[in-house]
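A single chain, nothing else alongside it, follows as C-alpha cells in the form predicted alone.
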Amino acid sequence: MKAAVLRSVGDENLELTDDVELDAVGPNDVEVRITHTGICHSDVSVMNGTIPQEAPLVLGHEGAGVVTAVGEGVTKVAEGDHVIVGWSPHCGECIYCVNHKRPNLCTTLNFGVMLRKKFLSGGERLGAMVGAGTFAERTLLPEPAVIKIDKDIPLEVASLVSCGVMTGVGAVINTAKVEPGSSVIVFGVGGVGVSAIQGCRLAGASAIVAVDRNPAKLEVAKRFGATMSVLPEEVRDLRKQFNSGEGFDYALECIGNPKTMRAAFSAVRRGGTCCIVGVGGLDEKVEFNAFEFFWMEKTLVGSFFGSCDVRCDFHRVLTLWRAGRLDLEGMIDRRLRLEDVNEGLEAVRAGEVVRQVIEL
C-alpha cells in the first residue's frame, strides 16, 4: 500500500511508496483504512525533532476513516464502521485514568501497544507517529484508540477532531476554562489556533483577541470569531485597553516558541491564566523572575491534547458542529492527494494554511 514515510529526523521531505505492508490483525486490534488525514504542526514537529520520534516511521496522526477488520477481543466497534483516530488513547485502568480522571495523560498504551513497528518497508521495520501512522493507506490501532462515528458525518470533519480540533477547543474549555464575559488573547492563527478561537466563542468570551505574524491570517481570524486580529508588535500596546490597562483574562499560546510563551504570559493581568497549548522543544526555555509567580498570582498550565476524554469529547465536538456552533469545514483550506504531502508540510512551515486534508 501507499505510505509517507519519514527516513531520519531532520529530512526536510518524506519519502512516498507504494510497497509498505500491514500487520496482520491481533487480538485487540482494530484495521482501518484511512480516508482522510490532516496535515498537523506536530507532523513538522516529528521531522524536526521537536518532537522525539524514533525513525524511520509512518508519519501522520490526525485521521478517520473505515474500519476493515478487528481482532479478537474487540466488541467497540465492527467491519464497516466509520471511525476517527484517537492518538493518544486511555488504558481505563491506570491511576490518571480512574484517581485523577485525567485519561489524556495516560501513557499506558502510548508507551506499550502504540510503540510497535507495525508496517514493513523493504525489508525494514517501520514505526508510526505516536502510534497512529495515518499517512497509509490502512493501519492498526488497539481498540480504545478507535472512536466510532455516526456515517453521515464527512470523514474529513471527522478527522480534523482527531487532533487540531479537540486540542484548541480543548484546551479553552477543558484546561484553561475560559468563562463568559472573558477576555482572551490566542497567539497563532493555525489549525490548533482557529479552534481556540472557536473555542472562546463557544465559551462566551466577549473579547477574543487573535496574534499571527502573518497579515493574510488576521482576516481568517475574524472569520472564526475573532473581535480583533493583530501583529505580534502590536500586543504590548493592545494589553492597555483590557481590565483598567492590566492585560487580558486569558491567553493561549498555539506555537510552541518560547518567545511567545513569554508574551502570551505577560499579556494576562494579575491573577489571569496562560494556558500553553504548542508543543516546544526539549532544549529550549522560557525564563521568569522569581518575583513575579508571588505578585502576580498568575496560573500558568499545560495543555495536552485539550485535556480531553476521547471517548465523550469527540463526541461533544461533533455535536457542536451538527448545531452550527463550531465551523469545521471551513477550516479546509486546501484538499490533496497522498503524493502532494511535501507541498502541504511546506505550506505548514511558512504558516500559509489552517488546515489542509489528504484525501487516501
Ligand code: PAD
Contents of the next structure:
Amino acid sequence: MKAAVLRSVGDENLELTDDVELDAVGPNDVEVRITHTGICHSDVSVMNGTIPQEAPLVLGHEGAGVVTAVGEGVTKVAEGDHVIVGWSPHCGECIYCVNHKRPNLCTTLNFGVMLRKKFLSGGERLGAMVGAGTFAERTLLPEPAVIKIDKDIPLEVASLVSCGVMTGVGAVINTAKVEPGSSVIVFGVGGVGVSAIQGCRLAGASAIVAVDRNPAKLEVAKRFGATMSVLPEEVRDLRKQFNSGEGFDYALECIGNPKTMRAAFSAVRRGGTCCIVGVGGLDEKVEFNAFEFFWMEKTLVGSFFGSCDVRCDFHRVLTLWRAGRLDLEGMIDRRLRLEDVNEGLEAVRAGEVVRQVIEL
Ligand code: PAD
Ligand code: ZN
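Return the structure block for the form predicted together with the ligand; the form predicted alone was the one displayed.
Below is the entire complex, every chain and molecule, led by the chain shown above.
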C-alpha cells in the first residue's frame, strides 16, 4: 500500500512509497482504512525533531476512516464502522484514567502498543507517528484509539476532529474554562488557533483577539469569530484596551514558540489564565521573573490534546458541528492527494493554511 515515510529526523521531505505492508491484525487491534488525514503542525515538528520520535516512521496522526478488520477481544467497533483516530488512547486502568479522571494524560498505550513498528517496507520495520501513522492507506490501532461515529458525518470533517479541532476547542472549554463575557487573546491562526477562536465563541467570550504574523490570517480569524485580529507587534498596545488597561482575562498560545508563549503570559491581567497549547522544543526556554507569580497571581496551564476524553468530547464537537455552531468544512482550505504531501507540509511551515486534508 501507499504511505508517506519519514526516513530520518531532519529530512525536509517525506518519501512516498507504495511497497508498505501492515502487520496482521492481532488481539485487541483494529485495522482502519484511512480515508482522510489532515496535516497538523505537529507532523512538521516530528520531522524537525521538536517532537521527539525515532525514525523511520509513517507520519500523520489526524485521521478518520473505515474499520476493515478487528482482532480478537474487540467489542466496541466492527468491520465497516466509521471511526476517528485518537492519537492519545486511554488504557482505562492507570492512575490518570481512574484516580484522576484524565484519560488524555494516560501514556500506557502511547509508550506501549502504539510504539510498535507495525509497518514493513523494503525489509525494514517502520514505526508510526505517535502510534497513529495516518499518512498510509491502512493502519493498526488499539481499540481505545478509535472512536465510532455516525455514517452520515463526512469523513473529511471527522478527520479534523482527530487532532486540531479537539485540541483547540478543548483547550478553551476543558483546560482554560473560558467564562462567558470574558476577553481572550489567541496567538496563532492555524488549525489549532482557529479551533480555539471557535471555542471562545462557543464559550461566550465578549472579545476574541487573534494574533498572527501572516497578515492574510487576520481576515481568516474574523471569519471564525475573532472580534479583532492583529500582528504580534500590536499586542502590547492593544492589551491596554481590556480590563481598564490590565490586559486579557485569558490567553491561548497556539503556535509553539517561546517568544509567543511569553507574550501570551504577559498579555493577561492579574489573576488571568494563560494556556499553552503550542508545542516547543525540549531545549527551548521561556523566562519568568521570580516575583511575577506572586504579584500577578496568574494561572499558567499547559493543554495536552484539549484535556479531552475522546469517548465523549469527539461527539460533543460533532454535535456542535451538526448544530451549525462549529464551522469545520470552512477550515479546509486545500484538499490534496498523498503524492502532494510534501507541498502540503511546506504550506504548513509557511503558515499559509488553516487545514489541508489528504484524501487517500
Ligand atoms: P499551524 O502551523 O497551522 O499554525 C500556526 C500559525 O501561527 C500560522 O498561522 C503562523 O503564521 C503563525 N505563526 C507562526 N509563528 C508565529 C509568530 N512567531 N508570531 C505570530 N504568529 C506566528 O499550526 P497548528 O495550528 O497545526 O498547530 C499549532 C501548534 O499547536 C503547534 O505547535 C502544534 O504542534 C501544536 C499542537 N498541540 C497539540 C496539543 O495537544 N497541545 C495538539 C496539536 C497541535
Ligand atoms: Zn496534531
